[in-house]
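The chain that follows stands alone, in the form predicted on its own, written as structure tokens.
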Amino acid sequence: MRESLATSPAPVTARALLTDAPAALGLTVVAGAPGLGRPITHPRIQKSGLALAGHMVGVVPSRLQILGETELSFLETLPPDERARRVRSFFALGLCGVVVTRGVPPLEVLVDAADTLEVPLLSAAERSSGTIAGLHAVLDRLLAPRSSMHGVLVEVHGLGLLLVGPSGIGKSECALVVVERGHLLVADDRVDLVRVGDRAIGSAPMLLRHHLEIRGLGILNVRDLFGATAVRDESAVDLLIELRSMGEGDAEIDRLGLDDETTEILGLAIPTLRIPVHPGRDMGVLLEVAARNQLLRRAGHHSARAFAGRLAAGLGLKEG
């Protein structure tokens, strides 16, 4: 396995959550707007019933707190003074955010505490179960390990190919060739990576999305040139291909394809190939074949090893 790429934690706040949460959640700010910059560091929310009952042990301020129908109905059973005291004690823990579900207007005591202590108080249209599921999905992605790297990401035969190599080696030209052959551009120049489960997902920064820089032609809008079906906003990174000048590091290039080399990206082992580049070499065909061969390997058919096995058997040698 080759060296790993550096990762960096993603800072997440209630403000970022409002931007990324799906519209179906109906997430809006009710009170405590000055606290929208408080950090959220945990991908799982916390139900706050015990805290409202006076048991504050276990409350993690950097986790979003959920108040559903049960919690609100409990608060309404309390005398006004006691209700205000418990809510204030809860909010005084320095919470990163409190979400009231079912689109119910929050109790005035919650609004007052949120504004006084600058704790974001949010309202969600969904019931508690749907809100929790939706918030978990958003937070899983926002808090996932992230990294960025110089390269080009294209999708060929459904596989994400991450092209890396020195500046001027022809990464963008390779992308243009495969797009012209009917495949998809995801990112050029800078690829932003995020780990989602057991996959590394790559995308382009918003300002660079759908654009490709080709020396001599300038900056091209691939979507305008080839249509909406020629681009994707993101793709999994299934295969890393390092482009090299012909003759550079020839000893490191696997001529038989027997070894399964990988590069660590965000803690994941990404299959890796080194392909030499020189004038006249049809890189479009090579990248298509690399993708097809990777699909075969995923299906359990390793052409090079199968050939080596037949060769060894024909020579009367033991394989391996």
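Keep in mind it's a predicted model, so treat the numbers as computed, not measured. Residue numbers count along the first chain shown, from 1. What changes on going to the form predicted in complex with the partner chain:
For the conformational change between the two forms, the C-alpha atoms of residue 53 and residue 121 are both best fitted by the same rigid part's superposition. A rotation of 16 degrees carries the smaller rigid part relative to the larger between the two forms, according to C-alpha superpositions.
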Given for the second form:
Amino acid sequence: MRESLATSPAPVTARALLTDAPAALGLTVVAGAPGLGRPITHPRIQKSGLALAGHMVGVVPSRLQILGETELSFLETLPPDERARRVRSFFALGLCGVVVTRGVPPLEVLVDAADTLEVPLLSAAERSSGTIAGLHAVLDRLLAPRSSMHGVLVEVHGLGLLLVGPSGIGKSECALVVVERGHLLVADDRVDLVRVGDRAIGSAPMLLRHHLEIRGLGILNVRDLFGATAVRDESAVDLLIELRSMGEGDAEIDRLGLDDETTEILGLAIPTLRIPVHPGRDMGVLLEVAARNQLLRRAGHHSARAFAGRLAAGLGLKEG
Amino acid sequence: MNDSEETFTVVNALGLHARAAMKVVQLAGRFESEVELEREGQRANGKSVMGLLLLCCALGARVTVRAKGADAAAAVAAIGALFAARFGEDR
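Can I get the form predicted in complex with the partner chain as well, since the one above is the form predicted on its own?
So here's everything in the complex, that chain up top.
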């Protein structure tokens, strides 16, 4: 497996949560705004009842803390002095954020502690169960491993092909050729990647979405030129194709297709092909066939190995 | 292989707009070295217009130019000079 080609991104904070959470969660800042930049590093929240009871063991400050109705009603049973003391020692742990659910106006003691200790205190409109489910979904997405790469992503026969190679090798021209043949453009030049389960999903940055830059033609809007069926907003990366100029490292080019090379992207091993480019080579056909062959391999049929088996039989050797 | 790196400021009124980006790309393309521009952690290939546009460098933006290859130092210096010359614009 070769080293990763990608770079990594900024930390997740309560501020990011406020911009990215669906409006339905009704997330607002109540107090402690200066602390909105504290990093959230865990995709799961914590319910903080025991901490309010004085048991601080197990509170992870970089996990979002949730105070629901039950926790708040417990706080209200405490004498005011004791209540303030517990809340302060809880907030003093350096929490990345505390969310009060069901839209109840948070107790003054919480607001005070949040402001003094600069811990963001947020309010959510939904009850705890809904809020937690919503926050988990947002955090899963925000905290998913991400990176971006220089390359072109197209979808051919339902497979995402990520084309990489030096500037000027013809990645964008390849994209144009496959679009012309009825396939889809996902991203040109910069591909943003996010890992979802065991797939790397690629998309274009908003500014560049649907656009393609072709030397001599300029910046083209593929959606306007070819229609809505010629573009996709995102696609999984199923196959990495490294384009290189003919002659450069030719000895390394696989002539048989027997070795399955992979490249690491976001911790996933992406099947990789190296294809030499030269004038007169029909890249559209090559990329389509690369996609078809990869589909066959996925279905368990490996053309090169099957051929090697036939050869072995012809040579009187045992197959396989 | 040589590495070279320097940070420049965008001093023209319009910032790194489409035509200015094209000039940078054309200039970078004359060098054999790989060229990369970076602004606030965002990186882009110096030989790609789309990538440079994505950096959204307005007036005053600090941009780090990095090159790798035989003529790296010359590439960085040339791009720096283009920034300083306001990409050939009046203001």
